[in-house]
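What follows is one chain in structure tokens, specifically the form predicted on its own.
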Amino acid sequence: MPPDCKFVFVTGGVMSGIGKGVVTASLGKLFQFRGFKVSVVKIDPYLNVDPGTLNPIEHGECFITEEVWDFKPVIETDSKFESDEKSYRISEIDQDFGTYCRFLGIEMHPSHNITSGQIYLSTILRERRGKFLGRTVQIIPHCTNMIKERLLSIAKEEDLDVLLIECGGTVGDLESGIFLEAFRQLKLELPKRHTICVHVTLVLYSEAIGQQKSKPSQHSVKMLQSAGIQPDVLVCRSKKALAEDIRNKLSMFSSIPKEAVISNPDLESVYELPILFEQQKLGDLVCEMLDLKAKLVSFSKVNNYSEWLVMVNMFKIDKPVIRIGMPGKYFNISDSYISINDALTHAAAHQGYKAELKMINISEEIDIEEQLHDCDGILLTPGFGVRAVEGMIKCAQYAMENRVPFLGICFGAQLFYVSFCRKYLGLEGANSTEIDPDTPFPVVDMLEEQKNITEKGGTMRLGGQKIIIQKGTKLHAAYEKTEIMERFRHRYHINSNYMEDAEKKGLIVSSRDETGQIINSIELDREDHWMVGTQFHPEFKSRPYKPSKCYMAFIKACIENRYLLRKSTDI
């Protein structure tokens, strides 16, 4: 371990999905702007070895890193068959990531997400091969001590000043109980001034009586300290700011100094919060906290406190809406397509607008034409299975026949050739093997070398690849060049099969994999239209300071589309 690297504990209470991670990220922008090099490690306390076959309802988005993890549960150990040993690709993780990453512009590798899959198979399976021969396996040391190699490791293989570790969840689940108790034996075993525990939690507030109550966070931080971990520091969810009698009740209550207790109102744009902590001198706090002096460095746009204002206040001025109508499956919770959410704002708001993204959540009975009428362009979402596709489908055929602008995302994409093949090729029926598969026109099907996979996690074609663009396309507009690397996330792709006839009525390949056998991307041959479907994600490299250019073309057809609209309208 590189003995100057602190280490910053985020825990969680009163209820989960109050805004951790986004309180992660803050914290490691802090670090940023006082020129620490620093990184995020995210536990989730789930079974699963990755998010990857969790229903984006439960769990919300996937997000993708560009480089893909063998990751071997049986390392270190003396047992003849460790050259037989399994691996499991990680490139699908947890959404906070996509946080992380838009905050502090730095690429994570797939280890820092933590499971508690990971830990219990790497345990039992070391076991079985021998590791701990004589020796009764227990939570505490053995997963414990495994937590606490994997965050030391991290730290030293990266030289980090600071890593930020966000524990999901909320203090006093079960599952999260072995991680916590890591925590507590790295803060023991560490020297001074080395740790920090920051906890996240909720100030409820009473519309009865008109008051916030502070009871449900005394709770919170005594359930954290029954676990033996005294917090550092108490960050305070809520609607308005913290009021100063409830920031002076969790002060005594929590043994925590009343300039520790940190105010986290709601705000129009989270990148607001770096910020705000700065104007309550949280970021002067953790550093004397953790003896730490900043450093003398050249601040890129991407760390300097200054240009992070200037960007931040982009983001917040009064702007023309841009209405984008995103049909798709997975809009019973907000989290299920937040990258996608945050391109299309990132796009918007450095094109001088502001995105109103209109979530349509598809069924058999809603009425496509009556929910896209007054959008200004449609982006069809991933996803996957049977449900609601037809409708999807009925929303690429919309997009093509009234000409609005279109971008497809994946699923999106593939749905869209679906729709194109039915409609100008006259194939009635076509359709995914995914989804059909018995139809007499599989025009999207599934990847060669994916037809004699049978296990599901990891095993999608995933991670960061080169992608080779046609020159004169849509796609080659908005790059301008010709090879660039996005990330993919999939087991079906468009069959180029019928391709040659899809060509003759107007529809272009605009790019391929290195190879040359896998689409990658189709566009509608019109110059008046903009219509593009990208099997790769390209949100997942966007950023607030950065977007991504395939989302700013997108965007810049859907305002001179609106123009359009506005202008027949006055007419």
Contents of the next structure:
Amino acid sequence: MPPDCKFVFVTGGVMSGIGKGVVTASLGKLFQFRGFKVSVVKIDPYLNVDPGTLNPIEHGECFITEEVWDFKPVIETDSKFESDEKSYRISEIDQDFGTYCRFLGIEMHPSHNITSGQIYLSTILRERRGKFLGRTVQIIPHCTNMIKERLLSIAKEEDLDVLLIECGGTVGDLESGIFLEAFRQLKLELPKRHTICVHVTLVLYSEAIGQQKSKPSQHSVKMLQSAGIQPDVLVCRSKKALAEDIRNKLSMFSSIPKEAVISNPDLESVYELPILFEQQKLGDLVCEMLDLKAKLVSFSKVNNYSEWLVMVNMFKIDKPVIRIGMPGKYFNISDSYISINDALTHAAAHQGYKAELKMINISEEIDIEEQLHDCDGILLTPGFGVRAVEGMIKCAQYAMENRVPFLGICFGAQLFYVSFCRKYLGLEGANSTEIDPDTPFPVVDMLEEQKNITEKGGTMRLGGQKIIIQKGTKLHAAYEKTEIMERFRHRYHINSNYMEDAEKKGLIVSSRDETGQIINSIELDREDHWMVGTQFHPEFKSRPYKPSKCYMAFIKACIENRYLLRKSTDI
Ligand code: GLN
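Take the protein just shown as the form predicted on its own and give its structure as the form predicted together with glutamine.
Below, the chain from earlier opens the complete complex, with every other chain and molecule after it.
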């Protein structure tokens, strides 16, 4: 018996990076507005088992889930090999999950991120275990069956009304072919009006002739059709609203009714997209296609249309600007720090400001003072490895000397501590052993539990962990609690060996883990200066309607500083 769940496949055309994730999340919102229980699966056709080993410059940030999944590539639940089978820990998943969570207000299990790596690894290991004895193991049906099983079991186990499945990449990519094939088969196997395909495409604008052009989109639809899938809805990404004649042309050439060719121009706030979709009646249209009758309308803040509208306006209205300097090293694409950018935007909007993020790509040539002098606050970013580290340490030093509000996240907190030890404890050459394994003062060192781990991929300290906050600290004032859960992704931590001296010089440990062994945050003991570093990543839990408490406190300090700064320099 198939689950009584409807499936929405989202594919992409022309090129990647056109905002398919936001479209998928917004589609999910349309179902939520009508009272349905939804979730999302993201398919990443690359061969990595999870995106944790990818370069953030190429792929954007990794989103971290609360739960860590023990992915067992061979085992099916009833297997007799269960106990001795190797498993892989997965909590680092595609950045699109951040978008889904922020829009939909739900948490998703890491098994919702399916990669080709997982599918091929499972197929080959199962073959070696003799699971397919006597048979030829092939992409169709062995890999495609596995993909279908994973989708169906999520829909069933989570008792969903609608499961949206976004396929990464672009139609026509060799590596996404098996996933499109699985979609095609599911469309065929499930009852009528149980599946639709929404194709997201780019409508280019030709400057030379001053017109939008539909041909690349037409070709991408043809490509999808040649994989055996007829799209039901076409979402057209473009700079400006879709011109009527282009809508007509795309409808005619793609065999899609005109009302299902949807305009998706650039927007001031991404959260506006569900509203734009509703204005084009897309919510009613997809429900009609899937034979879904709206349930009782939800009044919960997150899932109610009018509440969402109010929230969106908060992000759109013209507001005074708060400028945050973000020194870091992954800046080739705008998504490397997307959860941080969003957390800052949420916290600023909730306090009546618009966050202007000044990305500072740290290199040897850069003049740090010149870059930071007009910033109301500094957020020192997470990261790995040697490049740009000395510059980032100088940024923390600048904040300490000039009393600029400062939030250091993970690597940013570690480098804040390095900078403090060099300046106030006189430990010349102090460093993290990640950066300088021979440092005379390893003030940041590898976690004890990490010392015997050699394998990469899912092996860091990951996921949601309990944090015990010290009363009377800035962190405590921010959270108003002594116990919280936040998410982690690290191998190194602040070494407590130097802490006695550091505390004498004005540093405070404001939180630790449950055992008391791991320092989870530090701050300066100064009345008039908010300078905090967290080993954890509060940005992963910030939502547009419920900003992170830590980011709220940071932005509050920046707003106070803004008035001091603007008064003296009038900028
Ligand atoms: N590289 C550092 C560590 O592994 C910080 C990681 C991070 O910023 N997420 O501890």
